[in-house]
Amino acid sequence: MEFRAILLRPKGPLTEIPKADTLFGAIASAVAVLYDNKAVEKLVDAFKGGARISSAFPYFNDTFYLPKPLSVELVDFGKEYGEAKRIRRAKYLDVRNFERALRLEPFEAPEMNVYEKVSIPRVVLDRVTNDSALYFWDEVRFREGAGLYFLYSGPDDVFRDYIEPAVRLLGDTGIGGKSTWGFGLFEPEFSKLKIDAPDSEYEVTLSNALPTKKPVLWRIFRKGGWSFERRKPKMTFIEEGSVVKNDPGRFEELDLGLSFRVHIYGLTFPVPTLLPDMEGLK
């Protein structure tokens, strides 16, 4: 399987590593700026028709990392306790070990020191009393040669007409929270990434998703946030690395009192994976 890889070479820190729903929201907003809301509807239709983006994952030089499939947490690879514990805690695998994990073959969880989250102290002043208060702001910093990337799968014209120009605009305006402070600026680079996946009816998703049926293996999280200064309700997503079977995921359309409906991206980004032969799993 070959995908387009969109590298986001950071010019500074980010507030968080963006997931697929954040990336799609940013891309859709950029398309609205570059074109109009009708273009956004065409973009949404293209993704309902099969186009996909993944969440953002780290890279370091030529090494790309992908989320560890949950399926391997059910397999005993005979590792010593310490190594087994380290593998279980690993969040990302490089592509070679990710491909082994898809086949349930023994794999290694490489040491990864690509980025760190730092709490920065800041001071806010009360506008009336001028009293000060201390608070902390988390930001993600990358080491030299490291950054983020996400994958695209779909028609070339959708990438050429919407994704690439939107990403170039976002590089100058920022992605994620506090972009007006200079967070989330990046230099885009466009490449490709191959993943050698087995034949299987089960799939690991490389995006956070809103499933349409019960997943096979999953880990969930709740996420809300803001869109155009309107609060979005919290929704339950499955995490990247969860395993599904024939589930495309779905968009959630929200009426936030704006002149248009807000589309929350919850499509799966499926890559075939094997499942352990365990009773009750398949």
Contents of the next structure:
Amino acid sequence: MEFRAILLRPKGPLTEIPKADTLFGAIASAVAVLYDNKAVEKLVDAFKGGARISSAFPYFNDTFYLPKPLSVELVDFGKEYGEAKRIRRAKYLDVRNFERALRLEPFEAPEMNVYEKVSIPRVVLDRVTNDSALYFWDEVRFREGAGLYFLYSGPDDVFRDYIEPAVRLLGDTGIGGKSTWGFGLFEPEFSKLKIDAPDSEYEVTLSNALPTKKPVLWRIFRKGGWSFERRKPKMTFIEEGSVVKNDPGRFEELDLGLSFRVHIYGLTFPVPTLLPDMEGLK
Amino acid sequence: MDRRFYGKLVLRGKIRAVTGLHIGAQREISEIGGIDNPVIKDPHTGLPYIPGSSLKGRLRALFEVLVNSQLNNLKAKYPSLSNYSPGSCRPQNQENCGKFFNKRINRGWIHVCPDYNTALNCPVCRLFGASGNDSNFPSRVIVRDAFLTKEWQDKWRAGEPLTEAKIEVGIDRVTSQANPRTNERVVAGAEFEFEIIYNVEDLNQWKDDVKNLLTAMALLEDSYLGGSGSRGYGKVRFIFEGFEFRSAEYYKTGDKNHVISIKAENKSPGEILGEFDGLFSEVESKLGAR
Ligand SMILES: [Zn+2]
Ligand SMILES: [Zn+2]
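Structure of the form predicted together with its partner chain, given the form predicted alone:
Okay, now the whole complex, with that chain kicking things off.
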């Protein structure tokens, strides 16, 4: 399988690594800024018709990381297979090892030192008395040569007409919180990524998703947040790396009291994966 | 909340530390025994940088103080300023009591308009943003981290020190005991690259906003950045490289013909303000004169 890879070469820190719903929200608002809300509806329709984006994952130079499929956590690769612990803890695999994991073959988990989460102080001074007040917040900083990328699959014209312009604008606008302080600014680069996947009716999702039926293997998390300065209700997503069977996922349309509906992206980004032969799994 | 978009103006250049610069990485509490007080550094490279939040916060603070002092003169131009009288709500200890410094941030009082429409008509908030109680006005300005210039990174790799330890002796106000501690600061002369991005959303306001931004930069040159300004730390100069206007068409097409580059090499914010109309004439004709 070949996908378009959109590299986001960071020009500063991020508040967090954006997931597919955050990326889609950012792309949709960039499309609204550059065109209008009708264009956003067209974009949403294109995705309902089959276009997909993944969550963002790290890269370092030529190494691209993907989320570890949950399916391998059920496989006993044997005690002599040394790094079992690290494999269990690993969140990301490079493409080669991801492909092995899809086939339930022994794989290795990388030592990753690609980004760092740090706590940063900010001082606010009283304008009259000069009294100082201090805050801390967490940020993600990438080492040189490292950054984030996400994948796109779908029609070329949707990519050309919406994704490319939106990503260009977002590079100078920022993705995620604290963009007013330069967080989430990046230099985009448009490339491709091949993933060699087995034949299977089961699929690992590279996006966080809102499933339409019971997934096969899943880990959930709750996420709310803000959209167009309005608070979004918390929703339950399945994590990247979860395994589904024939589930496109869905959009959630929210009425936040704006002149338009906000679309929460919850589509799966499916890559076929083998599943261990276990009672009750299939 | 109908915000138009015409393009982005990118301001670029260098910040030179004229005196030693201390932007702290931890709580600045003077503890007995002299706690080492380091400057903020990138966790991967170990190189000091100027956080966008510090730079933007300082520009905003200085511009707020200026607007407060000229409040009555500016009311005709900026309608929201009629809501305020000069000074701080601190004595009343209640937000939005009618004074200009109307919002409490922990122990400090700063200026923030309470909603979108007030912010839109206030020179501070429409430029730097306002997070109000009911509605927010997102900032038109993005100030990114300023990283060391290539030249200074090379100097560091060649073994030249970028920071120095300065021993400061504080006197404990209660016990009158001398309390020495070591402050790390970036050496005088060090240069950082700045980038400030301004969003053009209003054809009648962009020139005024950019002039206000340049004014704030000029004010910072006469003030200080980071800690211990009263002891002579943190004097900086902005040395411009130039501007780039990236139009909406550029973002739609990726075609660099829709980008206007303006050279302003080695100019100061004050010089740019003096030559503003000449420098920005091409941007103005592109956007349509208003
Ligand atoms: Zn819709
Ligand atoms: Zn205001």
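Numbering follows the first chain given and starts at 1. The term rigid core refers to the maximal set of C-alpha atoms that superpose within 1.5 Å between the two forms. Since the model is a prediction, treat every value here as computed from it, not as a measurement.
In the core-superposed comparison between the two forms, Asp131 has its Cα shifted by at least 2 Å.
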